[in-house]
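In structure tokens, the next block holds one chain alone, the form predicted alone.
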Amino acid sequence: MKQWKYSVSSADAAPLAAPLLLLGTPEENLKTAARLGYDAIEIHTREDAQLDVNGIRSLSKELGVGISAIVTGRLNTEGHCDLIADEPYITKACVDGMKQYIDLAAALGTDIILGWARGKVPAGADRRRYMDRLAGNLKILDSYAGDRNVRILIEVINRYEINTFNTAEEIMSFLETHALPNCYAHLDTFHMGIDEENPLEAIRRCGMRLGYFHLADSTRKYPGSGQLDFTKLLETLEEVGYEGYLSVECLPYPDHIRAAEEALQFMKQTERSK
């Protein structure tokens, strides 16, 4: 039986509407996720954040618990930053931006995970001028990450979040046509069951280029809460030979812990009943 690496989403604070669920410190969000038995956290920060960053590879290192990824999120909701905004001082920002979270990443050993931070393409805009200027941008990103051992995690969202990569497809043909060698997919389960026809087959698509995979139900809330059958979506995990972390971002009901709790209690017993 396939042992797999359990992470979990934390950050040091975030509304009930966040599908983040260790609120901390990452030193306190470290222990907790060691006292329960993960094997990593995922770091939701600034790029700016002051964080003691050798406390923090001390500690990981005594507990074994590891950083899955360093999330980039907060660069655009909160810095308002994105790589294919029309004026130039904001992509330049986003990209200054990155290489800090990138610099930070390094540091920690992990890679970084771009989302909402790629931006949106404008209603009514010419989408392949956007989408060569995300790509020009990446690719300064791409070469800088690799000098560093840092990988980038391009999420695949919902298209009522983000009109940018909504599908398995968008982001394997994006990474197909461009020289993105440091650039992988990230798939997440809440998302896919938005738009994709056959997750099984989104997972497929990505085959070796899939780099992350975020867990969560049909409703959002913990592994086990919903409809989706990760029986099957482990079975074809393992099938394209993904060894990367299986990262917990769920809403935290009925609360922070419990949901914690309720998603690895639920993700072992499936992987027991394979």
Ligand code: LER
Second form
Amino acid sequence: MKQWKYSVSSADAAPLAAPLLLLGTPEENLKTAARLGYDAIEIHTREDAQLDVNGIRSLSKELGVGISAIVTGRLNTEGHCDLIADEPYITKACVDGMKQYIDLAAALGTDIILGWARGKVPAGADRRRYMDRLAGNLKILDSYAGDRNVRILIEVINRYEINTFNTAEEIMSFLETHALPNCYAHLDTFHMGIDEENPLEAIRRCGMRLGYFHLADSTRKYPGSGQLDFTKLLETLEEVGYEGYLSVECLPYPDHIRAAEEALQFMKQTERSK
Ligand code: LER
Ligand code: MN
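Any chance you could show the form predicted together with the named molecule after that form predicted alone?
Expanding to the full complex; the earlier chain stays at the top.
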């Protein structure tokens, strides 16, 4: 039986509509994750957050709870930057901000997730021109990250949130076209449920290039609350040789801690019943 590594989403604060479960400082969230039995936390933060990196590293080691990734979405939602914009000062600020995230990830020995900060192609625009711009900026970040042993995990996100990389096919053909050896595909069961005709085939399409994985059930509540077949999901992840974290990113219902507890208990039970 394969032993999967489970992570849980965390941030200093978040609205109830966000799929974030542990709220507090990274130190508080590491302790909560340890108490709940998680192997790691995923940290949503700003690129310039003044974190006590040495303190976090030593607490993480002491508790045996890792940091699975640093999430970069706030550079877009709060900082209004992206890698595709027409304004060079915006894309430059985004590249600079992403470098700060990469430095933070390197100091914490982890990877970064790129989601909304890649940007959207404007309606009616020449898509190729924007995707080439994105590729150019990602090349800069890919080599910066590679020099620091950090991977860039590009999340496939549904079409209601963004219009770049809505499916595994889109991210994989982009990664196969452009030389971006430190960029990996990141799938999320919630987004796959919206845009993938066959989520298991989506995992197979990513194959060894799958670098990260978010778990939620069909309504984006905790795994085990809905209709997804997590047994088949784990079998397919094992089939493609995925060795990374399974990170619970679901809505905080019935409450933040109960969702985290229920998710982990259900996933462990699913593993055992295989
Ligand atoms: C982030 O991981 C994600 O999945 C987006 O939908 C933001 O919630
Ligand atoms: Mn996600």
